[in-house]
Amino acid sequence: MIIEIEDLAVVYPDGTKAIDGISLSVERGESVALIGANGAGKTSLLLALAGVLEAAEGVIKIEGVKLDAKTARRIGRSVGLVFQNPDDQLFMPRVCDDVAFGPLNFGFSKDEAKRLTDETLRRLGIAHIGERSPLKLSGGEKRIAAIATVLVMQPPVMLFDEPAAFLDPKAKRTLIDLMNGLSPVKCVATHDLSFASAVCDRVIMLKNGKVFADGSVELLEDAGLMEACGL
C-alpha cells in the first residue's frame, strides 16, 4: 500500500472535528475521488494527507513511513498537494519560477532545478508559458502550472482540491486528459461527479468526517445511495 490511514481524527482549534475516526489504504496506480457534501471531510483529509493539518488521533502512512514531525520533511517529497485555488500556489514573478521553486527549496542545483523545470513544463504542454507572469494566464493555464510546480518534484502520490473548479469546458477537457496521463496515485476531492468518473477508478464517498461508502465509480450512478450521502 502507498497510502494507509488507521483511525484518523483531525480537530480544528474551535473544537469541529473534521475526520472522525477514517481508516482506509490506497494501493499503487489507483486513482481516487473523494466525494461529499460540504464539511464532509474532503480537503480535510488531502490536507492530513499532505502533512498540512496534525493529526489529533490515529496514523498516516505514506510509503510506509509514518508521518510525523520527524519525517514530514522526508514525506513531503513524496506527497504533492495541488490546491483548489492556483493562486494560492502560484507566487512567483514567472510560471518557470514556480515551478523551480520545489527543486530549489529541496536542495537540488540551478542547472539541475532548470532541467526539471523545463522537462516539466514541456510534459505539461505550457513550454510556452514558462516565462510569462501567473497573472497573465487564463484560468485553465494556472491549473496546470498549478500542477507543474507539483509534478516537477515526481511524487508518487498527488492530491488534488477541486482541479476542475470553475474551468470551461475546454479547459476541462485538457484538464481530464493530462490527469489520465499521470502515473502517480491520484486523490482527488471534487463537487463535479462527472470530472471524478472520468478521472478516477475508484470513489470514497465522506459524511460527517467518516467514510460513508467506497468502492467503484458506479457509485456515483447509485441515486439513493448519493441522496443519502447529501449529494
Ligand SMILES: Nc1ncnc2c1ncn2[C@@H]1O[C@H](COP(=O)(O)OP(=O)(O)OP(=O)(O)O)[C@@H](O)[C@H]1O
Given for the second form:
Amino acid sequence: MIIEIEDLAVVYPDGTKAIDGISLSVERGESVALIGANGAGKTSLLLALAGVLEAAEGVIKIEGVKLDAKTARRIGRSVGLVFQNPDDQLFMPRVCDDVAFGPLNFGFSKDEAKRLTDETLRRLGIAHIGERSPLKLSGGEKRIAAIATVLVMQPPVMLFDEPAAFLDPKAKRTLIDLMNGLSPVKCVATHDLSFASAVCDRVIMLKNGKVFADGSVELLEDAGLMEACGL
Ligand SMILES: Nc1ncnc2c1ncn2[C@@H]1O[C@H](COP(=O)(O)OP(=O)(O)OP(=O)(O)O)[C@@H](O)[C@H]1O
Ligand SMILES: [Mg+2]
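Moving from the form predicted on its own to the form predicted together with this ligand:
Let's see the whole complex now, leading with the same chain.
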C-alpha cells in the first residue's frame, strides 16, 4: 500500500473537526476521486496527506513511513499537492523558476534542476510559457504550470484539489489526457463527476469528515447513494 490512513482526525485551531475518523488505503496504480458536498472534508484530507495539516488523531503512512514532524520533509518529496488555486502554488517571477524551485529546494544542482524543468515543461506542452510571468497566464495555463511544479519532482503520489475548476472544455480534455498519462497514484478532489469518471477508477465519498462510500466509479451513477451523500 502506498497510502495507509488509520483512524485519522484533523481538527482546525478553532475546534472544527474536518476529518472525523477516516481509515483507508490506496494501492500503487490507483486513481481515486474524492467526492462530497461542500465542507465534507476533501481539501482537509488532501492537506493532511501532503503534511500541510497535522493529524490530531490517527496515523498516515506513505510508502510505509509514518508521517510526523521528523519525516514530513522526506515524505514531502513523495507527495505532491496541486492546490485548488494555482496562485497559491506559483510565486516566482517566471514559470520556469517555479518549476525549478522544488528540485533546487531538494538539493539538485542548478544544471540538473534546469534539465528537469525543461523536460517537464516540454512534456506538458508548455515550453513556450516557461519564460513568462505566472501572473500573466490564463487560468488553464496556470493550472498546467502548477501541475508542472509538482510533476517535476516525479512524486509517487500526486494530489489534485479541484483540478478541473475554471477550465474550458478543451483545456479540461487536455487535462484528462495529461492525468491519464501520469503513472503516480492520483487522489483527485472534485465536484465534476464526468471528470472524476474520466480520470479515476475508484471513488471515495466523504460526508461530514467520514467515509460514506468507497468503491468503483460506477458508484457515481447510483442516484440514491449520491443523494444520501448530500450531492
Ligand atoms: N481554516 C479552517 N479553519 C476552520 N475550519 C475550516 C478551515 N478550513 C475548512 N474548515 C472546515 O472544515 C470542514 C471541511 O472543509 P474542507 O475545506 O476540507 O471541505 P471540502 O470537502 O474541501 O469542501 P469544498 O467542496 O467546499 O471545497 C468544513 O466544516 C469547513 O468549514
Ligand atoms: Mg475543498
